[in-house]
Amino acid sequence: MPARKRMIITGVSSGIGLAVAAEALRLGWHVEGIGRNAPTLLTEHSRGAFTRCDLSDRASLKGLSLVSDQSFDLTVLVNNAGTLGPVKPSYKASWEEIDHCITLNTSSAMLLSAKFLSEVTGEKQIYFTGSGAAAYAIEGWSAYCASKAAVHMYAEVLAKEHPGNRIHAFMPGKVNTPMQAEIRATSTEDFPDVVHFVEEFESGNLVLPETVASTLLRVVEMEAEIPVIFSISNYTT
């Protein structure tokens, strides 16, 4: 009998999350999305489901249950929900803007991962959508860079604490998503390097979300040892 596989994805309404959901469904996974906006891809599919939850709200996340009424051989959590946060010099960023970015990008992923490890039975894997910005300071992106650096380190710590589970953060590269469109819409005053991102888009150099999705699913099913922090480009064929 084929293995029964379940994937839980946050940030599933567009971009990387939606592409991962589509690829997982194509490969026979049961896919559950978590977030504020339900994609028809999940709500209209026999192996799809969606739970409405504002991941930036502590009470909403605390009341979320990851227990399934079905039995699965493997369950994978993909912490993909995120925000670019305030794009401006760090001294201009407000408490509210910083707090929302850190909460959504980092704190919610940490709390959801802890809930996942304690509530879900069977074989488990956890993935975080990381970023090259975690290790590279980008002027105007103080909150985003800090939040992703925290995500990478949390994945490293979690992997040490749970050596029996595969736990990774992946760097997708510059992907053609709504976040990239948001970046290109910023001013040079707030983000001096915006011209580079516009050039990358106009030159057709952005990675497709579908490429990230197919590579990630390939890594999930690999038996080879994978670094805790890895770049999607290293496994794209």
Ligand SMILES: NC(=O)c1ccc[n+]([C@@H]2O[C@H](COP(=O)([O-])OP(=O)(O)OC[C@H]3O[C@@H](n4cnc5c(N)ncnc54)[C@H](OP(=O)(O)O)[C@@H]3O)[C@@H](O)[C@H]2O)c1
The other form holds:
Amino acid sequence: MPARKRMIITGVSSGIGLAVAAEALRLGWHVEGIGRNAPTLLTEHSRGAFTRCDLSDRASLKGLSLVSDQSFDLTVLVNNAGTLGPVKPSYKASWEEIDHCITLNTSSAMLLSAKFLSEVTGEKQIYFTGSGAAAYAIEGWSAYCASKAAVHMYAEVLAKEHPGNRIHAFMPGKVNTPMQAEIRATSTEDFPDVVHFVEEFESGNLVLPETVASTLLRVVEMEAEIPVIFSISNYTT
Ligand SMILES: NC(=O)c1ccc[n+]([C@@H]2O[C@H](COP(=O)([O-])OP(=O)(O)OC[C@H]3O[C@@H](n4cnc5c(N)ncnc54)[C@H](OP(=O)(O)O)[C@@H]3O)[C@@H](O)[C@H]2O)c1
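Could you drop in the structure for the form predicted in complex with the ligand? We only have the form predicted alone so far.
Next comes the full complex, this chain leading.
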């Protein structure tokens, strides 16, 4: 009998999360999305499901259950939901803006992973959508860079604590999603490097979300050991 595989993905309404959900369904996985907005891809598919949850809201997150009434050979959690957060000089970012960015990008992914490891049985893997911004200081992106640096380090710690589970954060590159459109719409005053992001887009250099998705699904099935933090481009064929 073929293995029964379940993938839980946060932030599935657009961009990378939606593409990963589509690819996983195509490959026969059961796919459960978590987020604020449900894609019809999941609500109308026999192997799809969706749970509404604002991951920046602690009470909603606490109420989530990751237990399944079906049994699976493998369950994968993809912590993907995220925000660019305040794009402005760091001294102008408010408590609320910083708190929202760190809560959504970092704390919710940490809490969901802990819940996943304690509630879900069978073979488990966790992936975090990390970022090159975790290791590269970008003027105007202080909260985002800090949130993703924390995610990378959290993945490293989790991987050490759970050597029997595959736990990774991946850097997808600059991907053609609504988040990149949001970046291009910022001002040079708030984000001095915006012109390079516009150039990359206009030159057709952005990675397709579908490429990230197919590569991630291949990595999930790979036998070979890979670094805890990896670039999608290193495994794209
Ligand atoms: N695009 C890039 O170049 C790039 C590069 C490096 C890393 N990333 C990371 O990739 C991930 C996905 O981003 P994307 O580029 O695909 O952009 P996107 O299309 O804007 O996706 C963001 C996802 O997060 C969800 N989300 C936002 N706020 C949420 C909340 N409060 N609760 C639950 N879900 C929420 C959004 O859904 P709703 O708005 O419907 O709730 C959406 O599905 C993010 O973690 C981002 O930091 C992107």
